[in-house]
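Single chain ahead, written as C-alpha cells, the form predicted alone.
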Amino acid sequence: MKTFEGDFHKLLDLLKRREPFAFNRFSDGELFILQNKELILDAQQVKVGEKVTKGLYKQEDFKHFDPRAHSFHRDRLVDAFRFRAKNYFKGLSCRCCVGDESFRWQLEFHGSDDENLTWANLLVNGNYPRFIHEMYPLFNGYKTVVVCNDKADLSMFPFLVKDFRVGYNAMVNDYGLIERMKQWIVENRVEGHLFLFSASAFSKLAIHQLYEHCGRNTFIDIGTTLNPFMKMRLDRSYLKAFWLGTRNADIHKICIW
C-alpha cells in the first residue's frame, strides 16, 4: 500500500545506497499549464485560466505561460510527466491538494497510474521534518550540483561543486541552460553525483531531460525545502512552522493518495 511516509523512505533508501533515481514533481503551477491554462504570478496579479485573484508573488517567483506562445515549452513539461523510465518518480498533486477532479485529470492524463507515481509534496508537508533531519545530512556524501534562481546564496552548502543559475519564467527564458548542462555532464564525465533543482516549472524539463541523457546520477527536485540555507524567503507554511514556529496544520498534514 502506497503512504506518505512509505514513499518517503524509498528514495530515502536510494540515496544511502547510491542508487541513481529522478523525482520529477508536477505542482499546481504545472497541472494548469498541462491543462493548457494561461497562468500568471507576479505581483499585480494571479490568473489561472479565466480566474484572476490578487497577485502577491515577487520577482523571482514570476511566471507567465501563454498557451498561444508558449506550446513548444509545454509539450516538452507534458514529455516530462509522461516519460517513463527505472527509478524515475515522478510527483502529483494530490487528491487533499487540489481535489478529486484534479487528481483523477493528472492520471488520466498520464495515461495509467503507475509504481513510479508518488506525491509531488513528498518532501514537505508531514514528511519535511524527516526531509531536513534525515534527508537534507545525506548531501554532504554526494558532489552536489545546485540549480537554482540567480539571488540565492549558496555560501552554506559545502557539498557544492557547481551551480546552475536562473532567473524569472525560467521554464521558457532559459530553456537553452539544459543543452548547457548535458555539455558540461558529458565534457567533465560527471556520473554518481546529486543534482538539486530548486527552479519552479524549469526543474521539470530539465530533471526529465537530463536524466534520460545521463541516468548515472540522481536528480531532486526539493522546491523550496532549502530555503533557509540560501537566504531565500520563508513564504511557504511549512517552513514557518518549521523555522519560526508558527502554528499551521500543514507542518502534520499527511497527504493522501
Contents of the next structure:
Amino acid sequence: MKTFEGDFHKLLDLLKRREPFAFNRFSDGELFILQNKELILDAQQVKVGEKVTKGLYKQEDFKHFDPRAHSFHRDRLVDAFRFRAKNYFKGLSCRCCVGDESFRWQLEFHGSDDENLTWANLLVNGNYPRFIHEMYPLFNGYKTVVVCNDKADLSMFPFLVKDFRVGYNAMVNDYGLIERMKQWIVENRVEGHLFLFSASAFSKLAIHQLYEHCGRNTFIDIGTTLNPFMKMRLDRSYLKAFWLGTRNADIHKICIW
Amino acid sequence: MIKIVTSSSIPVGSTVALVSLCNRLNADGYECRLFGPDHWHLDKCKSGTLAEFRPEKGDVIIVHDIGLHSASDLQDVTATIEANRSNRWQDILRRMVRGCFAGVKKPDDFTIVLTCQGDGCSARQTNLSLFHKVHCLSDAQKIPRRGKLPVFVCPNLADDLKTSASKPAKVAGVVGTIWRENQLELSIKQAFEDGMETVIIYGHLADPIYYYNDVRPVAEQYPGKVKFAGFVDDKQKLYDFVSDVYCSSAKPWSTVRVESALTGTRFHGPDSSGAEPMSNERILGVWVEALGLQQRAGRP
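Having looked at the form predicted alone, could you now put up the form predicted together with its partner chain?
Shown next: the complete complex, the earlier chain at its head.
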C-alpha cells in the first residue's frame, strides 16, 4: 500500500544508491491542461475553462494554455503523463487536494493505477521538512543541473554544474530547449547527473523526454521547494509555514491516495 | 547487548556521536544497536526504530535525552518521549507529580547509563538516581548533583579522517547544526572579514525560521559567495572542500576542532576545550570500563 512517507523514502533511497530515476509531477494546473481546459494565470485573472476568478499570480508564474493554439504541447503533456518506464514516477494530484472526482479522472485517463504513480505533493506539505533535511543534502553528491526561471538566483547551490533557463509560459515558448538539452547531454556524455526542474509545466515535458532520451541521469521536478535558496518568493503556504513559522496545516498534512 | 536509545535521531551532533559510538563498539566486537524515532540513523549503523526497542535481561542501555522517572518508562519508550514532549497542562502536571514521587531504585535486570550530550539540559528533566553511570563529555557540562553521581568523562569519538590531499584556497566552512545558539551569522561575517572568498554552510537545518530571518540576510550581503550544503554525511568530503572552518559558539564537547586538526583545516573559533584531546582508543577504553564490558586483547 502506498504511503506518503513511504514513497518519499523510496525516492530518497534511490538517490542514496545513485540509481537513476525520474519524478514527474502533475499538479492541478497540469490536470486542467490534460482535461483540455483553457488556463490563464496572471495578475488580473485566473481562468480555468469558463470559470474566472480574481488573479493573484506574479510575473514568473504567469501561464496561458489555449486548447486551440497549444494542442501540440498538450499532446506532449499527455505523452509525459502516460509514459511508463522503470523508475519513471508520476505524481498525481491527490484526492485530499483536488477531490475524488478529479482524482478518479486522472486514474482513468492514465489507464490504471500502478506502483509508479505517486503524489504530486510528495516533496511538499508534511514531507517538506524531510525533503529539506534528508533529500537536499544528497544533491551535494551529484553533479547537478538546474532548470528554472530566468529570474532565479542559483548561487546558493554548492553542487551546481550547469543551469538552463526558461521564461514566461515555458511549456510553449521554451519547448525547443528540450532538444538543446538533449544535445548538451550527448555532446558532453552526461551520465550520473542530477537534473532539478523548477519550470512549471515545461518541467513535465522535459523530464519525460529527457528520461526517455537518457535514463542514466536522474530527473526531479522540485517545483517551488527550493525557492528560499533561489531568491524567489515564499508564496506557498507550506513554504511560509516552514521558513517563516506562519500557522498553516499544510506543513503537517499527510496526503492520502 | 548494548542498546543506545535516544529521543531524536535527526542528523545533529549528538546523533552523529551515538552512531560513531555504536559503530566503534561493533567494530571492536561489542554487539550494539542504536534505536531512535527518526529515519536518518537507520542506514548509518546497526539500528532500529523505537518500536523495536525493548530492555532485556543483561542489556546495557545507554539513554540519551529521554526524561525517565522510573526504569519502567523504558518499556514503552515512544509513549515516554511523547508524554515528555506534550504541552498539555494535564501532562505537565503529571510530569511534575511523577518527578516529586520518583523512585530511586535502579533496575536489577539491566544496566542503564545516561549520556549527556550538549549542555546537559536533558539531565535536569530525568531522575538521575535511576542510572548506574552518567557519561559527560567534558568537565564543563553542568549536571545537577554531579559530585554525587557515578560520572565518567570522555569526549565523543572523532571520525577517522585524513589530511586532505589538496585544499581549496579561501573557502570557509561554517560547520554545525543550524540553530540560533550556533550564531552562524557571526561566523559568516568573520570569515569574509578574514578574507575568505566563499562560505559554505554545513549542518542540519534545525531552525529554518532562524536561518531565514537571521542567516539569509547576512548571506545576501555577500552576493554569490555564500552556499548552503545542509548536513553532509561524508565528513572527509566536507573537510576536503574547505580551507578553513568557522564556529562562533563555545562548546567544549564539539568535535569540529579535532576534525579540523586531523584534516589540516584551519579552525577559527573560541578555544573552549581546556582538556587534552583523547585518542579514539582511549575514549573507547573509557566506555568499555564504564559499561563493565570485557576488555578485548590489545586494548589500553
